[in-house]
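Here you get one chain, nothing else, as structure tokens; it is the form predicted on its own.
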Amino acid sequence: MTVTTPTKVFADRIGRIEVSATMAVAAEAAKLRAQGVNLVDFGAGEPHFPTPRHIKDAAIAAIDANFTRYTVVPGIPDVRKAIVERHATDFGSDYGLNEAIFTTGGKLALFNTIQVLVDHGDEVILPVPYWVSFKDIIQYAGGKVVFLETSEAESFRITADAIEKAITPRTKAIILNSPSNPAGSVVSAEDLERIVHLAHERGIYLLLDECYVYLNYAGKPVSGGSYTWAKEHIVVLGSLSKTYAMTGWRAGFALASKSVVANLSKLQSQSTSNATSFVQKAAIAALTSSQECVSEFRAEFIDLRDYMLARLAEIPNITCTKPEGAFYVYPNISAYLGKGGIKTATEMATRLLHEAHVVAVPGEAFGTREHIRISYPVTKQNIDEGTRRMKEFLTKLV
């Protein structure tokens, strides 16, 4: 009897993606910590604050009340009500309960949206530098990424003119992450409105990653969801992770037209089903209670940003744009490439980790070759120590 061996084991689509670079860095750092190495961690993309007490209490109360069973797939009505009302209050949007879905983290909202909207060969415009997962999620769906280069001299600013030039007959979607990870760049209100017009008039979906929308230091936070006349072609992708220091809770959402949300719910029904029941109760507490914690977090992030920039300025030949939002800096380390056998930002990040014991994420993960990403929600003592180690390491390179 002849046994036929399959020519391949894994599906083609899994070969179109890579392991998340930020997760890979975290895993390598964890190995060193387990060996007793004292690291200064500038890698993690999360606030250093604990989740506020009232949010934790809401989850504990839900567990104690045995609110631990399945819920409807898009989230209980109360959590969707909290989402749409918070967004309406802050940004003037106008979504109904059937235009909102609660997801297991903001990343799932993005992943499902791309799966629902992007088909093989569809083009998706993606500004550079970009958050690590955007490219891979688009490629996993079979889409073609159209990279939109930005200028470091202009603080990586995304403009409507640049977006318009990148549009082709095959453009299906545009992704905007503002404020952005990794550079902290912010799309101006004027450019955002023009981009909304461009997308809506051409029938292109505008996917708005608003993960850091409340961490806008350039002015009043702005959401594309406020342009209610363009709702048909807008998907707001939100997360409670950064706003309320809830990264491990996996609490995200999407706001979109009824038809888009119906399809997101259909896909979610065949994957995760509902997000964790008691996390939904915690999310309600976060969204409906006093927002004072958000203002407090924002103020400290601004202080830490300025402190980090001042410390980086003390390292010779390091240049860095001033981020207008989020909680990262994206220094240019090109002056040190070619020294000490270091040729790439990835090699730089690896050497910093193993020799200086400083965790950073290489720019290649975000689409650039001359930068590293540093996350600054840490203590000022850690900023002092981490930048001291960086300076010592870099200035010894020959």
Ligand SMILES: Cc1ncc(COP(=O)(O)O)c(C=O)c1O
Second form
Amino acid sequence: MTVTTPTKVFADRIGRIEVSATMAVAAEAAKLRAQGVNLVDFGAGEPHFPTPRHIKDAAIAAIDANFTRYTVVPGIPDVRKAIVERHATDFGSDYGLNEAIFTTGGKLALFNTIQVLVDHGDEVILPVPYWVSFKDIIQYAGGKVVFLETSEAESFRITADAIEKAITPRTKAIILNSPSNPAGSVVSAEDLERIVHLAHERGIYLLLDECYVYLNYAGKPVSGGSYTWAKEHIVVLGSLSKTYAMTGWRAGFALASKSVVANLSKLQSQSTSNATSFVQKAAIAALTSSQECVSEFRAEFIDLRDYMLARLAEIPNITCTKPEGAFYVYPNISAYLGKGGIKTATEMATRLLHEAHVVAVPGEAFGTREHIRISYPVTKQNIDEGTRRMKEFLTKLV
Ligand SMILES: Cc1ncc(COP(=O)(O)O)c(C=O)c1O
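Just the form predicted on its own so far, so send over the form predicted in complex with the named molecule.
After this comes the whole thing, all chains and molecules, with the earlier chain placed first.
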């Protein structure tokens, strides 16, 4: 009998992705913190507020009532009702209960959607700069990422014209994340409508990552999900993480046509099964109670954005677009590249971490080379201290 030795251990698909850069930065920062280093953390992509009391209470009550067993895979009807009604009230969409699925975080909704729709060789259009995970999730599925460059001079704006030029016969999907992580750019309502038309008419799926949809500072939040006539080709990817300060709870969802949701549910049935039962109850409380906390968070983020931009403006030769949403700024640090032996944004982030004790994520993680991402949900004292350290570090570089 011949015994064959496997030539490789790990599947090709795991080799196609990297550890999420934001998570890698967080791990490096945690190591330094454990050594007693006092860091100013502009790395974390999460609100600094605690989860509102009424949401926590709903989870505690659910646990006390022993709501701790398996539920149906796409989430109990009440959580799906809460999701579709919230979206209908805020954006005029008309999803039914079997067009909604509750997931263990918005990232999983995205991951599963790509798995369900994208085959080997399919092209997915991804505007740059992009949130780190989009690229890897597409590659994991075997898809080909078609990077769509945007212009910093135009605040990284994504236009329908640019999307149209990037479409080929192999385009399977387009990802839009508005407001975006990392640059906070917003797709205008006019462009969004034209993109929905383009996608629908050509049978291309439009994946709308609405993680920051309520953190739109440019005007009234809009959702592509409100174009009900194009439902067949639209997948709304939602998250409670940023809207309700619930990052650790892992609560997200997808809204899409029945057939897409049925396939998402099929995949979920063979992986995580239902998202945590009592988190579903917390999500119902978040989505159906007063939305005052959302407006309060939003107002505070606008104030912090302006404060952060003002402090950054005090650092010579740093330029920064004004984000119209989300809670990051994406300053251009190119004036400092080539100084002090720092050649890349990654080297800049590493030196800032180890020498200035400021945590930031390098632009390479988002597809650009001359930026770092700074997350501003921190106290104003931390903004003062972090930007002071950055200024001191950068202005000493020769
Ligand atoms: C653009 C974008 N989409 C999705 C997510 C995922 O959010 P979650 O999985 O916490 O719901 C994030 C988190 O940082 C994000 O920035």
